[in-house]
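Just the one chain here, laid out as structure tokens, in the form predicted on its own.
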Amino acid sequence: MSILASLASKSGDNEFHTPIPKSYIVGKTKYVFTFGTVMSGLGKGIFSSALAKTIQDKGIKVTPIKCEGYLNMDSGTLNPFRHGEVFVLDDGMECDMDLGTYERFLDNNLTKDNYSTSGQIFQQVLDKERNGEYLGRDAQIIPHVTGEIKLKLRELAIKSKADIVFIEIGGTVGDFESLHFIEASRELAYEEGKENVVFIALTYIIEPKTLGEQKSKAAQLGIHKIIEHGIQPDIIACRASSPVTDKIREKISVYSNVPFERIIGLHDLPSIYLIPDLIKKSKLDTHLLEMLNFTNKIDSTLEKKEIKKWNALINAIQNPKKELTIGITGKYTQIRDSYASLIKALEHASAFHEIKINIKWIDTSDLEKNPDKTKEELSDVSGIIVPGGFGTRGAEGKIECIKYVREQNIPYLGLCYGFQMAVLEFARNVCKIPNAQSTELEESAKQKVIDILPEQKKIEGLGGNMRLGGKDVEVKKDTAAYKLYDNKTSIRERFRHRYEVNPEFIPKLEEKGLVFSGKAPKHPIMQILELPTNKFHVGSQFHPEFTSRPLKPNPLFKGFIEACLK
């Protein structure tokens, strides 16, 4: 009998373990942990997503979870400069951008169950302590915090009915912030039985230009750090700028006690969508399933179908027939991760049209100081996108860009904030409302064309100051949006915003030719705008980039790129 089976048979009062869920079956679900060593930014989420996809392609049900060390309850208040974009799930959870990577690779909608922070875990422990569940005992990191982490993983296994749960431990091994997650990983392997758990260490092989060769010492020390915490890696993935040599793999193997064939190289590639093929060539997916005794569950027919579809995507990415330059105007242009989903959505649409997109980043803060430079900045683009954002900085520069492309009939796509800025531009320059403004930009403005609606103010008073997550959108027939969404009158997209088009101004905007082709069902909340006189001038209050997938590009991006090609 495994240690977990022994624990499950008891009352649940064991001092060092949390109660095991009654519906839990020992060994039914397998667990694959991915840890990062040496440095941050290695791409643990991308690697774990790609590996999970190769396993899913074989007919094995998988689900991921990202465990973050910070004390925030979610990612909603994190600055894009520091942490990349905030990705929003359909259920409204604001989370790490890696959840977007998992959704895109696995083509699945995830939930709050697939995301955990230290803040969430500690809150659950404190709530239980206040409710008297630890009477007579002092609440501690071990067993209570680690127990809560293990309970979350097992509950995810039950809810998802997954064969394998892929767990990504955020941060870098050695950080204080993630120690409790690492300890919980070790305990879970002990309780579940090592045959049901695989540990993967992602490390980095440096290649100093002055030496002209790869060096493994930093990787060795990083791996040694994780072994110090009681985690013996079963597989080591070596990130590097160029293909990892066998000499380096041999050194890592000897130092870490990991078989040579389970030390794989992950060098830089032109697209993250090439990584599943690299994993298959290294036979990492085969090694993983052998270790978990899952080889008898492989569906070879399904795998061949999925590989064929994915290869078509790769072929389109690697062999574009044409190139386009698309301008993206924003204020976080120095940090590409701030627009990760947007960049990926453009990749999906470009692969669909078999083209290559070159992105021109335009800092609208500069255009505010020198609006006359707008024409020069946009002279070489085939279309522009104004993405989501918050605050006043760069707003007037964005409006100048929108005015230029509207007048020059250059394709435009506005996302969330870009939707609102397009309304302001139209109100000022076409409807001749010179003081048209957004409450976000000027709280005391007289002409509040963009405002917080009364309904939203009530919500804000209760503490939830955003419309978040998946919402239905009612699409007007015989509009551009209607055609783009395959003649559907109802679609579902994801939102993250506070401000809306003020209903008082809608009649005047429509009178001058602006069409609101999408709205909230039963509410005067405008969600899609278009200008029929232009070949493509569309804005969405939602974030279509959050629902775009490699093999299923979002319709708005497909239509935008098609217009740019024409």
Second form
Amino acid sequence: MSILASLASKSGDNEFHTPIPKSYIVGKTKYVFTFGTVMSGLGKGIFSSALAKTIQDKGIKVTPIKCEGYLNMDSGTLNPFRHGEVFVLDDGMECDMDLGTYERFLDNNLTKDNYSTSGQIFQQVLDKERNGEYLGRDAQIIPHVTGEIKLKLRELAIKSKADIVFIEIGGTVGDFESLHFIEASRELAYEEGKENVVFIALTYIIEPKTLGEQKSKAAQLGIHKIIEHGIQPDIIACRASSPVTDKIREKISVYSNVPFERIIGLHDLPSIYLIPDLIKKSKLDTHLLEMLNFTNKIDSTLEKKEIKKWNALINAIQNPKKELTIGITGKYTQIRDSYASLIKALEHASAFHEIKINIKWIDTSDLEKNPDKTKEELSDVSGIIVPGGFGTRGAEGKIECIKYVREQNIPYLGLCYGFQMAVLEFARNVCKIPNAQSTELEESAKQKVIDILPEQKKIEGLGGNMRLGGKDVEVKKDTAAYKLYDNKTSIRERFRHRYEVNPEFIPKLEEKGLVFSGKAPKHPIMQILELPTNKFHVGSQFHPEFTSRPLKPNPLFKGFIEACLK
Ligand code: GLN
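Now show the form predicted together with glutamine, given that the preceding structure was the form predicted on its own.
First the chain shown before, then all remaining chains and molecules of the complex.
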């Protein structure tokens, strides 16, 4: 009998552990946990995604979940400047940017089940407490909070039908915020049986410039911190700036009870797409499957095929035939994480066209004060992108840039906010509505060309708030968008916006030549714009960057880069 079953039979009132979903079968699903030690920013999400990909390539079904320590229910209200971009899933969940990394590596659409925060977990516990579900006892971190975490993981296992669930515990071991997730991991391993769970510690090997050699002490102390919580790592992955020496691996092995061959070096690489290969070379994937007793499930033919496709991508990234400079206007110009998906989408499209892109970040608040500088600022770019954004800062400078590229017939791609700014630019300068404005920029504007339209929101049943998640877009035949999306009249893209084009102004905009080539089915919500007189002047109310995948670049990015190359 498994420990889980024996616990259930002994404790009649189920006082000490989680309610187990009825259809749950112990041992059917395996769990792989990744913890971070020493410091944050080691790329736990990237590592865990790349590892999951190497396993998925072998024909084994995987699903990831990220557990965040913070109390927010989702990432919707987080400042991208502090936390990186807010990634939006098809079901409308606003989550951590790591979920984007998982979707891209695994080429899979994830859902709210793949993302957990302390806030969500505590909310569940408090709801149960109010419903009197704790049978008169006090609600506690252990067993109720940890129980809720285990329940979430097991429900994901059932729903996803995955063979292996990859769990990334956010933060660094030692943080107060994620203690309950760490304790739940330990409990789950005890209940499931150690043969069904693998613990991976991601650590960092420092190499101080003044010493010129790698030092393992910080890593050892970080690993001890996990062991203090009753978790013995099975695998230790060592991030480092240069290849990790055997001496360091031996030392860590001796101090952590982890066999030498399972101490893996993961040094910095020029591209994250090279990580799966490094994982394979270190045999980390094989060790993992051996420990989980899963080696008989490997489909080597599929694996060969997947590796071949992936290698072609790496080859294209490493051997570009040409270089291009693309301008991106942005408020968070110092923090690249704020635009993670956008940068990735450009990377996918440039790999497709076998080129390399250099990004020039354009701070449009400067241009606002000095519009004459626009020409000079944009003189060396082959195209520009105005990405998503909120608020007023730099908006006039963005409109100035769009005017310049429209007049000079330089390729333009506007994403969400960039779509709205392109509408304003066209309304002001071509339709001669000088006061054309967005109510996001000026609430009392006279000509509300971009506005919140609650009547429309009501029709869609979404209330007055943000329109979120994947939605169908109707594409007009014989337009640039139609061609880019392989002559499809219905596509699905992801949204995150509150404002949209005011239908009152559509006839005027169209009369002057702007084409709305994508709209919401049944409602007059405009979703793609294009200007047929230009090489490429396209905007989308949705975020095409969220659906771009390494081997399937989003059509709008593909088309934009192609136009920039002409
Ligand atoms: N701020 C704009 C809106 O709410 C655009 C949002 C965005 O770019 N994601 O509609």
